[in-house]
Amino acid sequence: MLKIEGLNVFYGAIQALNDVTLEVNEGEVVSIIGSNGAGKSTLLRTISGLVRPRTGSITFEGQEITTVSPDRIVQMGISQSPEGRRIFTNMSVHENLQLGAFTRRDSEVESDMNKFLDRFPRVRERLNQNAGTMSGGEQQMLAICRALMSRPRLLLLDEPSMGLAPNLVTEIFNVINYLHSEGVTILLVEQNAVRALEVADRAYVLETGNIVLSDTGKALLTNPKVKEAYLGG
């Protein structure tokens, strides 16, 4: 579904990607995992169309998408739920859902965001309030909400768990387990490298900018390089 070959993302003279290349199959949650610094999110946002590359290639479904700009991104079935949640937060939790769907014109918005709202009964409750006076782990679930919105077929999920209290963390990752059960392919970056491993069908380790391992989530688990940089020993 998702090729990268050859990217090499820079900031100004500083390279935040070296020649990182990675696949993600139809179906398959991958997981991205590394240290702070280590260029996940800049990753993330090259392949929505935020950070243009220097050289690479991005495909997506057989098409290159590395110009394509972030609106017409969306359009072709890829949406991002970004580190920080950035939801509007002087809007209502409804408007920021309507806002994940921007880019759709069919009739169905309102039947799929019942069905998201089904899955994030939290959501639900405060539809009618302003986002910014919600939970965190109450904006994650809308941020995660609002990307469903635009029906993607490759969900993107920057550091969801980021701040969130252990139970939080807990009901996260149960979403992305539903949403992989019900087809949806996932790429997450998360710095929670156990639950990462745990969720994920193949996994990636990014080191300042350089892909060093890659292998099935289980693999990595035990492997021991990542066990003693990752997961505590």
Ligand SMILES: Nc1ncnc2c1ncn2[C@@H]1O[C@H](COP(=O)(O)OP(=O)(O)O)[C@@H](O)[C@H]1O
Second form
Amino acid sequence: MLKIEGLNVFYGAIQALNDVTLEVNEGEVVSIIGSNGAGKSTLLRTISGLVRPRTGSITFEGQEITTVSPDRIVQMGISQSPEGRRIFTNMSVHENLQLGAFTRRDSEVESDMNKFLDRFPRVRERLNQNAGTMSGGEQQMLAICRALMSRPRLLLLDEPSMGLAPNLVTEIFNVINYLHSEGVTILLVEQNAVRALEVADRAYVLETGNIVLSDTGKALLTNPKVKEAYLGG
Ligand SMILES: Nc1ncnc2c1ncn2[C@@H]1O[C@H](COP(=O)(O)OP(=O)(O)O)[C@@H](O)[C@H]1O
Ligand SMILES: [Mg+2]
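Now that we've seen the form predicted on its own, could you pull up the form predicted together with the ligand?
Following is the full complex, with the preceding chain placed first.
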């Protein structure tokens, strides 16, 4: 579904991604684990067209998207819940969700919203309140819901569990499992390596811009190198 080949991304003189090659098959949850600064967000931002690679290619469902505009990429079926959630805190929850559907011209936006809100009752309860009044966990749910409003076939999640209390982290990963069961393809980046590997069909380890390992989530959970570096020994 998504194929990335030989991706090189720079910020000025700093190389953030070095010859990154990976793929995501339809229906999979694929996790990228890596420490702070490894290049995880850069990878997702490049897929979304927000950062342009110097070289390399990204194809989605057979179409090259490396030079396609970010809004068109959303329209093609890729949406992202960004790091730090980036919800619009001075707008209502309902308005945030409507913005998630900004590329759609069909008449099913409200009915889709209702469907998602059945699964996210805590978001529904807050529908007419300012999004800024929500807790961190609720804001994360809203960010995921907003990303779903464009009807993505590929959902990019950037550190959805960051800064959340343990019970909310569990809730977020339950949502990821639910979306997986609904057939949404997911590319997840996380510093929470244990959870990210548990939920993943396959995963990649990103270290200072380089993919250094890839395997099934299960195999990486017991890989000695991964245990040593990312799972606390
Ligand atoms: N806008 C930017 N300008 C310059 N350097 C950046 C920018 N964004 C990220 N970087 C650098 O690129 C590298 C990868 O960052 P990032 O993709 O945010 O990593 P991660 O999400 O894994 O923490 C880091 O060295 C970071 O400092
Ligand atoms: Mg990041």
